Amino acid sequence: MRIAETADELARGVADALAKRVAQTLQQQRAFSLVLAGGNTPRALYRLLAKEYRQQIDWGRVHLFWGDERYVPHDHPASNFRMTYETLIAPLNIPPEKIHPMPTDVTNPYDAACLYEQELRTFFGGIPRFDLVLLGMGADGHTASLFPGAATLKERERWVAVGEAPVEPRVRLTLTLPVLNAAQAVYFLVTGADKAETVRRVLMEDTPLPAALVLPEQGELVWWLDKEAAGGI
C-alpha cells in the first residue's frame, strides 16, 4: 500500500514506479505490455507521463492495452480509448502498431470480445501475462467493468467478457479475473473520500466486492491511495 497526501502526489508516485518497472523489465525482454484504466485518476497520470516522462520511458517498446471499454465509438466522449488518446497517445505520438484498443465498431459486442481475445492470443501466444495492469475502483467496489454481483465475476474461461454497468453507457467490454490475476503486477489507483469506506472493506474485510477479487497469483499488487481514500484504514 502506498498513501500520498494528494492526488497529484499519487500520480507522480505511480509515474516514477511505472518508469522504473518499464526500464527494469526491458532489460530482460523486448517489449512491455501495459493495461490502461479509465477514469479521472488515471487521466492525471497519463497527462503527467506525456509531459514529464517522454524521455524516461522507452515508449517505442511499450504496447498499450485496455482493461475495459464502454461500448461506444472511439471518438465518443465516454470512450476510455478517447481519453487515453487525448492525454497520452497523441502527445507522445505512440505508433499505431503499439496500440491495442478494444474494438467497439462491431455490431455485436460478444463478437468484439472474441476479437479482442484473439488479439491477446496472437500477442501473447497463451494466457496473457501483462507486465503491468492499471486499475481504478468505483465507490461500489467495481473495477474495470466488473460490477458487484455480475455474472462476469464467475467467468473462468473467457479472457474478455461483455458486462452491463448500472449507469450509461451500460454495455461494456472487460478483461476477466483470470487475466487480471495472471499479471506480473497490478496497480490500483484510488482517490477521494467517497471511496474510503469501500477501500477499507476491500483491504480489511472478507468481501466479495470485485476489487477484492483481484489478487495476482504470482505478481505484485500495490494499492496507491491518496489520503482521503485511505481515510477509513
Second form
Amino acid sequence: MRIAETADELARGVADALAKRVAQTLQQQRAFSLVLAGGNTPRALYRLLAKEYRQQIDWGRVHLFWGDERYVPHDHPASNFRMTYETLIAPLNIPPEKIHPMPTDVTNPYDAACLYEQELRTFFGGIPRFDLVLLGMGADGHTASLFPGAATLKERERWVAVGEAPVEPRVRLTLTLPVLNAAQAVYFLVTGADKAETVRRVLMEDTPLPAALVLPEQGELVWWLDKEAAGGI
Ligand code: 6PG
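What about the form predicted together with 6-phosphogluconic acid, after the form predicted alone?
Below is the entire complex, every chain and molecule, led by the chain shown above.
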C-alpha cells in the first residue's frame, strides 16, 4: 500500500514507479506490456506521463493494452480508448503498432472478446503475463468491468469476457481474473473519500468484492491511495 497526500502526488508516485519498472524490465526483455485503466482516476497519471515522462520512459518499447472497455465506438465520449488517446497516446505520439485497443466495431461483443483474446495470444504466445496492470476501483468494489455478483468473476478459462455494467454504457469488454492474476504487477489507483469504506472492506476485511479477488499469483500488488481513499484504514 502507498498512501499519498493528494491525487496529484499519487499520480507522481505511480509515474515514478512505472518508469523504474519499465527501465528494469527492458534490461531483461525487448518490450514492456502495460494495461491501462479506464474511468477518471488515471487521467491525472496519463497527463503527467505525457507531460513529464516523455524521456524517462522508453515509450518506443512499451505496448499498451486495456483492462476493459465500454462497448461504444472509440470516438465516443464514454470510450476508455478515447480518454487514454487524448491524455496519453496522442500527446506522446505513440505509434499504432504499439497500441492494442479492445475492438468495439464488430456487431457482437462476444466476437470482439474473441478477437481481443486472439490479439493477446499473438502477442504473448500463451497466457498473457502483463508486465504491469493499472486498475481503478468503483465505490461498489468493481474493477475493470468485473462487477459484484457477475458471472464473469467465475470465469477461469476465457481471458476476455463480455460484462454488464449497472450504468450506461452497460455492455463492456473486460479482462478476466485469470489474466489479471497472471500479471507481473498490478497497481490499483484509488482516490476520494467516497471509496474509503470500500477500500477498508477490501483491504481490512477481505470482503469478496471484485477488487479483492485481484491477487496476482506471483506478481506484485500495490494499492496506490490518496489520503481520502485511505481514510477508513
Ligand atoms: C471503467 C473502469 C472502471 C473504473 C472504476 C473507477 O471503464 O470505468 O475501468 O473499472 O476504474 O469505475 O472509476 P473512476 O476512476 O472514474 O472512479
